[in-house]
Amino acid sequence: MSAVLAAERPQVVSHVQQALSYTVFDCKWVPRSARLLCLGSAARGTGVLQLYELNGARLQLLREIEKPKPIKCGTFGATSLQQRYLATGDFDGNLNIWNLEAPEIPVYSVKGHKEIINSIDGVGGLGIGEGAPEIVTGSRDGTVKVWDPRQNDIPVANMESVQGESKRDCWTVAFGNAYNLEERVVCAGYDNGDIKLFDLKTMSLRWETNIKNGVCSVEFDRKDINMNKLVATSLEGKFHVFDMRTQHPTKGFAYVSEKAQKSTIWQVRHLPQNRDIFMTSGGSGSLHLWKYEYPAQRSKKDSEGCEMGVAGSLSLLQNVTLSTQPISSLDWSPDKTGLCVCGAYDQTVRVLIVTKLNKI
């Protein structure tokens, strides 16, 4: 890369570092604010929820709440911008929804799973996407469940292994295709490398594949559009980008894969302001910033006249090592382009600024 091009590359700047006294599992920006949440587990086995405000070059702790069970994951995806309620999944399989103004008792609570909820996602909130507010949870018990917070106790959909099949640990879930009132899909990734795409409109399995390594994180580039791209990250440092526009009857979706590093890729998060840019976080304490380039033609006909997708290519915009421990959580600010928060197993939360993203 020439010096001129190098000068134009985005830079990842560590703006604030905050040491924590507990293990952080998830970090989330509070929408329409300069506040962020850290969720995790205290040494004595209880759950921790901390609310911080970014104040210049420091993080100010506004509130710390202790809960009976460690908190693994959280989402604002199913709440309105007025309420900004946080949905969380904990180590005991509980799905809780919290009003952060009065977080002592959840506004909604259900024993969703028999074991830990590894992953959670929300849709239909924050003015993004169409349809009812829903939450999806994926658990070690092998099930993926969709919840409507307006209905008590019973999931609106329950995806589990068929009788006789061994249950797999579900590590990651994500909503997509919510572009009208009827359409909606859930993608789930499992410890054995399975990726399954569930169609909530037809209540059927729409597609499945296996990427040979445990699937750590899946995310659509946008939840609220006709399925466009899906990124799946895995153990052993590899990730796949699937073009979700064209599904071939036998070959499925076209994809491009990249081995970014030797260690696990824990998370992928697309830039809210540009769906073709995404960041991956690694077990080596590193972050990689990628751009997806579309091919000249996104589909072609095979020898039998069936439409099949054509995968694009990937370019690495920047990478940086921030920690000696895995970066386990990552979240872009929905409001400020390039503002990012990440949590690592060195018990540190970092606020980052990624520059020049508007020039790519």
The other form holds:
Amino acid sequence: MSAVLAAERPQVVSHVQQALSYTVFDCKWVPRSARLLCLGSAARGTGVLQLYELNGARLQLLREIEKPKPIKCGTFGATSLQQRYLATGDFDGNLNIWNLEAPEIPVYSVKGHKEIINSIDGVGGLGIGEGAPEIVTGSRDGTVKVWDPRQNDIPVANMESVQGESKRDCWTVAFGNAYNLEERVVCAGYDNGDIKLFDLKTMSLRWETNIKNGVCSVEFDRKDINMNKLVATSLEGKFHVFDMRTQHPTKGFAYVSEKAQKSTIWQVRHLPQNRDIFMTSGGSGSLHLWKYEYPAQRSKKDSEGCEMGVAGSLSLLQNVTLSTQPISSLDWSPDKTGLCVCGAYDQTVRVLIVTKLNKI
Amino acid sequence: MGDESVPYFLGEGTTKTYQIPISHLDYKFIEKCTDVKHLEKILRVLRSGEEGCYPDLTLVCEKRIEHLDPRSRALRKDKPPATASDFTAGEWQAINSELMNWLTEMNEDDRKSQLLRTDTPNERQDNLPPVRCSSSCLPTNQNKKLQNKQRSKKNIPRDYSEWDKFDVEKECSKIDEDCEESNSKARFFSRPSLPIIEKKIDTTGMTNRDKIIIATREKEKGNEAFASGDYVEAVTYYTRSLSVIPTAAVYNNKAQAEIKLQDWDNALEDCEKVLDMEPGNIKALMRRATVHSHLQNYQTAIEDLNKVLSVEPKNTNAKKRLLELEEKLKSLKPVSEPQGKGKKILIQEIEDAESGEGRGENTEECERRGGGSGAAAAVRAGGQRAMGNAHRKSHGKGGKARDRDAHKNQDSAESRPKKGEPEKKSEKHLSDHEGEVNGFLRSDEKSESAEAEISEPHREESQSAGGGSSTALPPTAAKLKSEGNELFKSGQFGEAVLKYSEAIEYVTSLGEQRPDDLSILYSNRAACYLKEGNCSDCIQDCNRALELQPFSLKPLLRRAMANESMERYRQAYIDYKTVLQIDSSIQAANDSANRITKTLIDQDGPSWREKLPPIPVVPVAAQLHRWDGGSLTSENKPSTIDINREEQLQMNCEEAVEKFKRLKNEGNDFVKMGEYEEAANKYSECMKLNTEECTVYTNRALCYLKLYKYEEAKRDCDHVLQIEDSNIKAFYRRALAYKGLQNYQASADDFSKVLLIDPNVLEAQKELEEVTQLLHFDGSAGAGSQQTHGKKITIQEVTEADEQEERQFATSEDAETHCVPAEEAVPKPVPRRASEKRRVSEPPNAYDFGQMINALNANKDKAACADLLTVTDPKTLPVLLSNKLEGETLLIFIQSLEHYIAGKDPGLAYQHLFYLSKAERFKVVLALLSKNEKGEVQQLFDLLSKSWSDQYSLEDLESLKKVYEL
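Output block for the form predicted in complex with its partner chain, input the form predicted on its own:
Zooming out: every chain and molecule, the one shown earlier first.
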């Protein structure tokens, strides 16, 4: 039986490996193309931005741009499909938006945070998410800020701890719930294990929880639907999948947690073509491909008659080890199912093909 | 290597990490151990190498864990990425070429879009929603007051520099947003209110490619929502996708989601859109069939399924559903089967007449009538029926735009789904009344079995009438009669009387000699009178009927009952006795005769018998098989009957059985010798003794086939199929008969039914191909001849309708007398389970399997479930179940395994249990089982542990028990 199942299972093929001369922090597919971007920090402390094109079995370098500050993260989430401007956050707390055709000066630039921008996410662009294009940044300075590229200098929303309270390092941010013009939430994960869900429509903190260990990565299964699931990965190798459909007044959201390996889970990315499949990348250089299975009933009534969610279950579809160093970034191609790029601290970027994803 | 040496070398002691006794690091121990946790520890020790390196032992341990718990985390190993060697050459090629294709496609697109690049920036900005109100600040802990303060402060620009940036539009939106904010709080707490998702996507300024991408993405969202069971959301996203680019696939998916929501009307509409785009779309046809069957338009559903089968003759799902539907139809309308046959031909009639302009009108008209008189429409005479079918057809062939247009023009106000209603109503109506009739019969018990027996001669009559089709009723009379039957069934006896009277008048006015038909009509009218309590008229009619057809059972019985209720006991006694001479097995007649005897003794004293008028002697020809020699005694010494009745009955039965056997064997011998004529005669004699024995009929059908008497052969097969609706021989022979009659369509249908029951009948496959070819060949040329067939069958419908009626009662009769063993020259017929019997074939995919399971669950049909499990390869169970395993499903599996499979094939039962535990969601479902349900599982295991199979050992069973948490 195992043989049968093995044949049915998706396989992860390492299609191209490209050694880099700098530390890569993030890599991203350019939407609607076979090109990808690597962002990172060169040895001499400058920022590097490389544009590669997948050309058969190799990556062809199209362009290399050097910037004064190391670039930590980037997103295409808030740009139109025609423009495909890249938004980046750097070590100095700057949010820049680049036109990759003319990358000399940014089309938008703001010193958003006092310290490094750890994480960035965009919504409202690429046809994903209703409403205005917005970018959210999370920084070591403890603030989470939402930006509209049409408004210079000041964020459209700013989420920071009240004065007097200690600032936590925000490691990760993500948009979600953008299914109509009004609704939108931002989820942020902090170094102390806090996960906070901000409702941008009501400008309120909708929910918070603590998963005990630093939250390395959060992502909604889709940004542009009534929020459905949220995956949060943590420092000690566990991750939680929250069912975001049903919020209980006291218990919050139901979740299922799973331990992938002993090391930190750096990233989680959902397959753009199927929200129930996602990949986690681990500190030991491994990738795990998971599938979430819904329970028969997604919600039930508790003893007081309040609706509460019921978590589903997780199954491991495949796991591979690519490197001895952590894989810090991961991105699925939005255009080609199963095509995936990941950057590891062994200064290598890999293009992977995951097979049979549409058969699950 | 070193399996024995391990414990020997290290002696006693434990491992360093988990303190496992060293002796546990042993093949034998691992093979027997069922504790997954312990094994995992052993595996970790082995892998760490702290006790030495034993690759084989490690492997065995891994296998054992995998066997016990395939999802064990200990099994997760660091694996390198897959390489070419992990795939077959073909797969590898496919992976690479797929990527290459995509790359070239992307590059081309890139080049194109770069050319278009010039005017794109800022184009879409106008459509964008305004910027969120500036600088709203939100503390990361919940402190709403503070937040509001901050907000209100920042709402108004505080100095001139900020005024410069003041944006009216922005400010307006802010006001809007404030309103929303106050609303939204209420909304937040009243969750989960349905999210408002736009049903349409604004596609202005999008290129074609953009649209494709967006449509695809919305479809994916729909699919995901569907997968998670949120069908409303799925429909929404499919609608969005369709608003960008309408595609057949999305309509199809939407239809499926709507089916799940039981939104039949929209589902129907969507299926039809698909079929407009892709007339042969199998999925859409299947789905439309589902919708129609739920709207109870069984005919249309059947038509759709037939279309599916004409494209994919091997679609087992469609076949299965077709059979189900046909059975449903049968159980709903007693007249449906022949209707099915007649109907197809009638469609052709319409297709011929399609050029007729006024068809839309006709269909309309007929629809109204169809609503009025229900199922009777099916038996209506020629032209009207044609219209009825025209109407149905307009449902069925959605692809025919012309047809539909005609329809729409006629009643643009009436929406499509409404058109299904008249049919639906009438059918419901009908089934209700059937219930009533049954209830009625049950309520006055003494007449129940009498009614049952009444069917006997009636069938004979109708068969003889049907035999030469020329002697059947003229269409008008037939129609009137069947309407009368319907009314009778629905309990409207007075109106039924009117119908019958009309029919009688009509028949008599024809002046022809139709004693059989008139007799039946009178008899039927008598039944109405009897029900109404109008005994004198009843007796009159019975007298007339008996004048025309002496010694027919029904009128005799009815007259007896009428006499009895009028306290004319002597006459009643005589009639009952006569009935008993004809058929001694009629319990009601027996009972009544006894009762009347008592009454008469009370009334007239011991010499009551002398006052009786003479009991007529029933000619042997009119006596029914069971009595055979017995009638003489009953005639001569009526007084002894009561005493010796039972003994005699038994004796006669035995005699009859023996004679029957002898005759049958003789018949078989004649067949072997090739003397079919003789054989047929012998079989016919057999039938006189026992009309219920199917093999005789199938054998005689064979003889008739050999003698080229197709009509007769068909009739025999029909008869068998009435009794046993899955008799494969009968289907096969009827198919041959149809072929001989050049009714290729019916022939093909029957062959496919044969294949459905047993796909391995090679002859049937061959014949089917041949017939299908002939069918094509015949095509238009055969239309004329088929029309005549159609008429013939129409006539038979009437007679078969009667038979069908009788079948409702046939079971009670069976229960009473049956001593004929089923010893035969033909393979044992499938056990009679009449209409609810489902035929099962191996499900090809998870979808079909799910559908089957749903059906089984709905009926709690464990036997069918057992059949399904028997044909299903246990290994495929997890795949077939996918993530659809539910408590109900698990339970019905367990039950059918316990009751049907474990006894016969414990190995199979074990396999099923084992692979069932591998299904997704198994753990969840198991956890939700109630105590009783757990008990059932326990019972099954007990059963398995008692029985033995080489497929499993007791340990296997024990470990599986653990998996089942017992």
